[in-house]
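Next up: a single chain in structure tokens, the form predicted alone.
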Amino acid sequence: MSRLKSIVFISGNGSNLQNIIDNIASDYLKMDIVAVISNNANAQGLVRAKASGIETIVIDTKDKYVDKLLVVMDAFEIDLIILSGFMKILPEEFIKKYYGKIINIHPSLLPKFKGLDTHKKVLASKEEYHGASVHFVTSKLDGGPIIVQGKTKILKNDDEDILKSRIHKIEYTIFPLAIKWFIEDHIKQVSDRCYFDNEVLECPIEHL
């Protein structure tokens, strides 16, 4: 059986990318990353990728870039696209072409707190819980069907940095888990719904 081929999109530090690379090395994830794509030439994640012998590609997202991106993607036979801290909205044409093959990690308990600055927003809103979500990607910002979530209770002395660190630990668990489910054909996206073992997920799986 051939191994699943993936491409990872990043913009920054790439800690989730490194976690995925480590899970591949341990054989928890039976797949290969054929390339890492970034809109930021100075992203630390590119250094991490090169250190693991993974091809890196930098794309310019200042202008319309969907055509160039599709040319790059057509050079690979990709089974899964992983958005791991990619801070740009993918073109709708791209999302449609790879529908059901794109997953994203987001640092909030979606559908709450879409977009940026989630830790700040959570604290300002006096929420009781914070967390992270893995979801399939649609043209709606952070609005695709949610696969799995993990959460943590917000403590009295929590600030943005403390929360960010704790949420990262949740991400390092649920992101590889969702990827593993995809590899093993447990999850799929159909008509903007997430199916697990051919049953519609009426609510996200909660990882305890």
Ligand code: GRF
Given for the second form:
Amino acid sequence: MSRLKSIVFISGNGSNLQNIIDNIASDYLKMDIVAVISNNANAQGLVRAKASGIETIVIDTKDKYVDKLLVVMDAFEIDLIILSGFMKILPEEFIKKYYGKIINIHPSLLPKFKGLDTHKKVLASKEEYHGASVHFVTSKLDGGPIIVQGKTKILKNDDEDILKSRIHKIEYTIFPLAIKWFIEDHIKQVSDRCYFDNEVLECPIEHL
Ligand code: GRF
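Swap state to the form predicted in complex with this ligand from the form predicted alone:
Starting with the chain above, the whole complex follows.
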């Protein structure tokens, strides 16, 4: 069987990208990253990709960019698109074309706290727990079927930075796990639902 080919989309630091690269190097993830795409030419994630010999592509997302993006994508045969801190909303046409092949990591216990500033929002709420979710992507922002979540109790002295760093640690476990399930054909997105080994997931898998 040939190795699965993925593309990773980033906008910033790319610590999750680095973690995926490291998990490929250790052979936990039996796939290849054929390119890293960023909307931000100064993203640290691009430096990380280059250091690992991965092709990098910067796309200008200011105007309608779907046609340009589809041309870029056509150069590759892609099995999986990994949104790893990509801070742009992908065009609907793109999401339709790659339906079932796009996964995203989001720093909250979805469906709570979609969108930006999740650590700030959770601290301003009365929630007892915070966490991260990996989900398949649909045209609803952060609204696609959730695959796996990890959570942490919010502590008295937590601030945004402390939470961010705890959430990142959770992400470094659940993101590779979901990617591994995808590679091994355990998970699938069908009609906006997530299936695990052909059984519909009624609720996300909770990673302890
Ligand atoms: C992560 O917290 C991810 O959940 C969110 O953006 C952040 C990216 O961090 N979508 P990094 O660039 O991987 O360090």
